[in-house]
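The chain below stands alone and is given in structure tokens; this is the form predicted alone.
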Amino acid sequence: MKTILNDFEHFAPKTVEEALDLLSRYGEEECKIVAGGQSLLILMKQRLVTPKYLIDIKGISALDYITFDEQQGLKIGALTTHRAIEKSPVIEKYYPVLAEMEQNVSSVETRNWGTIGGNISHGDPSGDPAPVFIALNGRLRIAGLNGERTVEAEDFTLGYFETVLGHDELLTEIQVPALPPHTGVKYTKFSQLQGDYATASVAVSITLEAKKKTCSDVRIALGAVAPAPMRAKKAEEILRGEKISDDLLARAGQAASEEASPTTDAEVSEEYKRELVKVLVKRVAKEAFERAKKA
């Protein structure tokens, strides 16, 4: 009987250093990192990737944590599960948008095992977490044998399933600064089925000045409508420094739809995705604005 998966050798390092050492021994085509395995195993079953060696980092307990303080903000270890983020009292209190996002990531079974770092490192432009971390001005810490480096969340994914991670590097931590006063954040995705990958997604963070009338800062992130999650910077400029109104939000939505670079797929057309971006940006930005007024 033919096996579904190709034969491979399994390693289970207990520290980041052990994992990095294993990565340095084998070529990029020979080995793959597996964290939760929710994405990689599907690719292996389809024989799109056939690694000879699997480096299973799920047992590196030092990368499973959620911490927060007002100076350093939020830090999430790369091996923290989606479910842990969804149910964290710290997340619910300081960054509820992350808990809301996680509630619509696949199924509870997947969220119980899949990791936040594995999701981001997979580089799927339709993934849920990346646009939210971009809107939150997040940074990603990366470890390698020659030391550590930190990159902006918006710069991490380069294209379809391609990231800045070198073969001998690991994503170890997601960092999010404390939210400024009078800041509201909202995320929404449109998908064919509950919990499915996004057809289009939008995350918006709006910060108001002290009197809560003018937008002092804004970040608009789009998912699933370009080769990588992206900022809609022209749309942001329409709102920054202005009093928020429905007309202004509609203009921002139009600008974002023009900035996006979606492609037609088996489900919907490019034009439909652009229309989704236009509608979602206006809607999500308005909800972020309402949250900012209450913050």
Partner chain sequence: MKKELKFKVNGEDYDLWVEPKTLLVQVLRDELGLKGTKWACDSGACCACTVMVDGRAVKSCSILALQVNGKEVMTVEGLANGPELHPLQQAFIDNWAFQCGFCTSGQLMAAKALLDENPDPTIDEIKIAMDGHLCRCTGYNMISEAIQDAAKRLQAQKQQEGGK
The other form holds:
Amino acid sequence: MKTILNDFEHFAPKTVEEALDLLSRYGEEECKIVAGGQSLLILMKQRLVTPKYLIDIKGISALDYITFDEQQGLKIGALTTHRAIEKSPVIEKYYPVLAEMEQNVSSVETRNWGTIGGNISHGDPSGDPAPVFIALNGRLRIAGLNGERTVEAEDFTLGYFETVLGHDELLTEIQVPALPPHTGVKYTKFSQLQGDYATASVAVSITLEAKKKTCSDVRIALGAVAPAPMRAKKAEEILRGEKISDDLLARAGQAASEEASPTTDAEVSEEYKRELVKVLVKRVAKEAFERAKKA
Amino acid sequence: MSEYSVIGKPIKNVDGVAKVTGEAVYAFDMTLPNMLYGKLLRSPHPHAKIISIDTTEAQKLPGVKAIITGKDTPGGKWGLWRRYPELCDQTALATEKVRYIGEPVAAVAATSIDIAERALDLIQVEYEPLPAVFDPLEAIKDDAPLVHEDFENNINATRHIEWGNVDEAFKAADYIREDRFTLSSQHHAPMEVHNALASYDKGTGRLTVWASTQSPYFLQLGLADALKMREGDIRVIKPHVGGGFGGKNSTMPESVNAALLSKKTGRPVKIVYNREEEFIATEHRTAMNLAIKIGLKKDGTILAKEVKIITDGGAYTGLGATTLYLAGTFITFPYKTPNYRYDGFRTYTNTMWSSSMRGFGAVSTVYAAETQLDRAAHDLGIDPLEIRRRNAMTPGYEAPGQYKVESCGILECIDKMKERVKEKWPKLEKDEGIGFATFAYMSGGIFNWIDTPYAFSGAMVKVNIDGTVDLFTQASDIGQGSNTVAAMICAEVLGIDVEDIRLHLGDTAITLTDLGAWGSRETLMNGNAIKAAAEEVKKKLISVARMKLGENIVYDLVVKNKRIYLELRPERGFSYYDIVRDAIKENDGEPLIGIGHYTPHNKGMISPAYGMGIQAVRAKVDRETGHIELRDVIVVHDCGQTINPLGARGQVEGSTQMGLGFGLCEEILMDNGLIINPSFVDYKLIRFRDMPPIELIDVPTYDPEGPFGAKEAAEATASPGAAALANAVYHAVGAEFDTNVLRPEKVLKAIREKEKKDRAGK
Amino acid sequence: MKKELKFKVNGEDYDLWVEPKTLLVQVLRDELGLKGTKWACDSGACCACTVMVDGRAVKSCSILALQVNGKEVMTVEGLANGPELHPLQQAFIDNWAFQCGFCTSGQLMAAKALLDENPDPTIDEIKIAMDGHLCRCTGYNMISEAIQDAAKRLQAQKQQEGGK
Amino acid sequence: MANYRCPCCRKITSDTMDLARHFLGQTDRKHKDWLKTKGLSYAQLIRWQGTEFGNKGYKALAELLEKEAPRVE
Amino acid sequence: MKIDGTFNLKGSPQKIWDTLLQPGTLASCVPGAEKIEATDDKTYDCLVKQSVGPISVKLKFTVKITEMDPPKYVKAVGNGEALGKLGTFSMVLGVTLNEEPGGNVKVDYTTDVNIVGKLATFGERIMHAKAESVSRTFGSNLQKTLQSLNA
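Could you present the same protein in the form predicted together with its partner chain, rather than the form predicted alone shown above?
Time for the whole complex; same chain goes first.
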């Protein structure tokens, strides 16, 4: 760890186009994008990342917005801060799970400066927003010099800190469809101390059919237990089309725990992470179910 | 005791305004004109021969003003155990070989931190890695690599205590149990990192150092030994210090190398560690292997205890040898132990060395002793509070040849706790438990390992013509609030306000020697020195007043509320201010000065007085994940006469946080001698949301040795947290632990084991 | 290559030229001499360096100085009104909400941002807002109490002003 | 009363347990080498004394010294 | 840091053994390998690039085979550095081939990596996981190579 950052040239584009243009000019190795910089600046101090050119997009105000309508659903500009999401009345009303999630992302200080797009683009497998957007069936809009594309939230992260973003691309927007009726969503992250990085995290969205008895649709997303946030599709299959019961939820937890592919690290073993997934999926799905019943 | 006008009152921190306005200056904030920035190149190997160091390229970097390696140092060795020169094993820069990852091998001074850091990258060091040893039990083997060639089997220090007849007592016991523990290290993690600014004056050959230190005097001695200079030619100044907790007692390479670089360049040099350096290359709590055997009567009375400790000392001595001594003592507290045997060994290993940390010696041993006691109580069918009560020390209790406990409120503490818990937590939720642990600690140490001929504490009081007071003290306020306590004691004696006192602090050139802030010594030891100094002045004032009154000598005079008057006829007296003026004028203008000092005498081997008490932790365990939720804490303590209840509460809260951290989450993770979590991201500290509320109940006693009856407060309270937490988990779900950091995975495993045992039992 | 940085600190306008690699905390401490803002972890994990930017608490060690171009920064030095302490500062003193004081500036700025947004926070809200702040000395409870105390003082102050 | 002298230095005690305590407190070559010639390892004794209950290290050494240490009047 | 793992391959132990020890195979199967050259029959010079998101590291190292029991067991020792002053490292690698019924060979590997310097302290979590994913990819690459040889 060094005290002082290495020298770099600093660009502060005012538009997405400008930023993309700058990106195209410099090679992947020597050029990095910084938004809030809450992760990147630390890597730079450690000299693990030493860009010659830093494209500082924090000032692109056009990417700072939250909009919602019933048809289009929710749209969040990539440079919206975590704090803005946490405090947004629209999100509070239609997607309270997002506000809940945000409240446990690092510290208020980080949330005040760090951006949602920066967080997702960083591709940290233990990041909080990604599993929630996956559970919410979110899509990510990506801008490139040759036009735009959209990918499913679940396909965005490829592995440890690796995403589908090409070097000359920029994540610009997160889109979340309006929730179907009778849908409950819950996110829980497990860490020994509150506000810490997740040891394991689970987001579940459950939609009940009109009579609120049977689960018509379900999405289960896991964080921190694989190289990238992932869907627990086998666990989903166990619940989909079924009447939710404690026993069924436990089975879903078991399935998810088998689907996950955690690794042992200095703090926790693979077995323990699997155990956590088992317990968390059961509990979180139950809460999502309770919420769906009330929705 | 209620007649005090300052003592026992909630007095606001005398440094408060400076600290809330950002004006308080820490060594970290200091710069001097023309100052250079120093950085240390550190060894990446745990144990390696240094073949060569090539600084040519680094020298060429513009802005680099000096580079030194081991051969450029005067070669002085130093340490805190100066009584035993062979334990003075530290060096400024490694020369022949490196002994831990992070040991400095070269130092650079440059015109900016940036250049200094770049210069480090240009220094080429060739190492020949040597086999290294990290485990203390491996280190003592005959074929283990030697960390210091002169210390065979890597044994750095030993300590043996025995009293009574242990073997006979075990034979007489109804119940015996043995438990083994591996107790981990813990980092002090002070908010202000180690840093020092050194300025050498070529003209006079004198050196001034501003440093983040707990003991300016220790630093002065360390620098003198390291630089082979006279003590008197070194002036150490301690500005505000951003926390120490035992980690800033030793003279560390940053101050020595800043001084060497300043000497070489003729310019002031400042070295500031970054947080990673703070984690890998500053001292930490002593990890240990501990075996404890206890023999009890059926009714829970302790008959005998036998304790074995092998500590992981790391590469150098620091205060780790003291830790070994204190561990052997405090594992008996606060219980009557008629028969006791202790064998302690401190080993050298190829890791950053371990040393003193808040409650050193006690924190780890309390964990072992108090969790064991709960298991014994459970087996014997005795209530955990009752077994503690039955064995509690009483005033005047003596351990033969070791210590004598004068004031002792532990029984009252236990009784108060019992009452309060019943009232506060009448019913527990499922999987919720309450755990208790007692604690005790010294009020300053007696053993003179530093080998100083000076008094342990000294203070000087100068009263000005207008009645204001300049108090000169080397007592080190490192956050614990000793400045406020110092001013309060002085104000109480002279009958004036805290605001009338100006403090002159922590400067070895202008304050009388004090050994510094460790082992909870400032209130009792420095407090006694200040009290004596102020009383000397008071005596002078009284004699002047007496003469003016012309009263017979049998009438006692009181100095209080800025007046000096006859105790029995308060209306007869004078204003304090008038007497001060008269005293100075009548004595031919001689300034009104009092000097006081304190050194404990005839107080045994350990300490003049002991603070103590009991803590309760209420916690809830998640049986499926092993997660522990800290819910509530009660601390009942006896710190003698509390000097400042506000400050004492702050200290109790803070030390409880540290003790709970030791039990819950703080863990230094190591891989082949490398600390792999050297940051606040990966080294887990309790923060706001996980900190439970604490209720503090004071059991006042009066210790004859302490100033106004005061003794240790809130170092002892660092010890019980981990034990009380483990006991709470034990009572909630039956899980037992032989290590201290109760991370969820460990808890879950223990729960499963317990369930398995229960099933097998059925 | 240095770039121009125009911003406001504690109400005063500054126009500086800084290296792009300079962090906000370095400008504040080294260029402007505002050493009340501390720096303690190098990894964005302790919040000792917290200042307010446009009214929000942020970590000055994790922000490039150039990123606050055109913005308004407030540091602990800007909290008191001349010799008169801000109620938060007074409450911190009265409640012994600091010991070594090294994390205090950051705590105060975060507390200020909190009370500006939420004048009457519950203990839980305080804990959430302050959770990023490490304090090795106090055990946090007395800081929470001080913030609640300050909230009361500020409300009383407001009422008094309103009454006038 | 017979006293025991340390086989490696001039220490004299009346009790072999005390002599064992003395012996184990010495870290010089001489004492260790003597132990080796008697088939005992210093490290092993320390290990016993530092991890096992009942003065196991001292007792083993005292037993040996009882046999081997020169007596003095 | 110890990393152990197992993967299964189709083929005979001897064939796998022969393939495994060809520098060409290693170069094509080790993810990110830019150069692997045999300097003698037991020593290989390697240059491997690894990246974790924004971080990329070039590792330059030499691997020496220290024990061999064809076609069952091989032990190698590696030493090298991460370019850019990020640190040096050494590793001990052991690979055991076990023939299993059905023409399968179970490959067990154990590595003990000792990293010295900056790289080591960077998120042990990530390093560990990355190493596992690299070995997994190596296994599947090797499988592909074997298949192509069969074909």
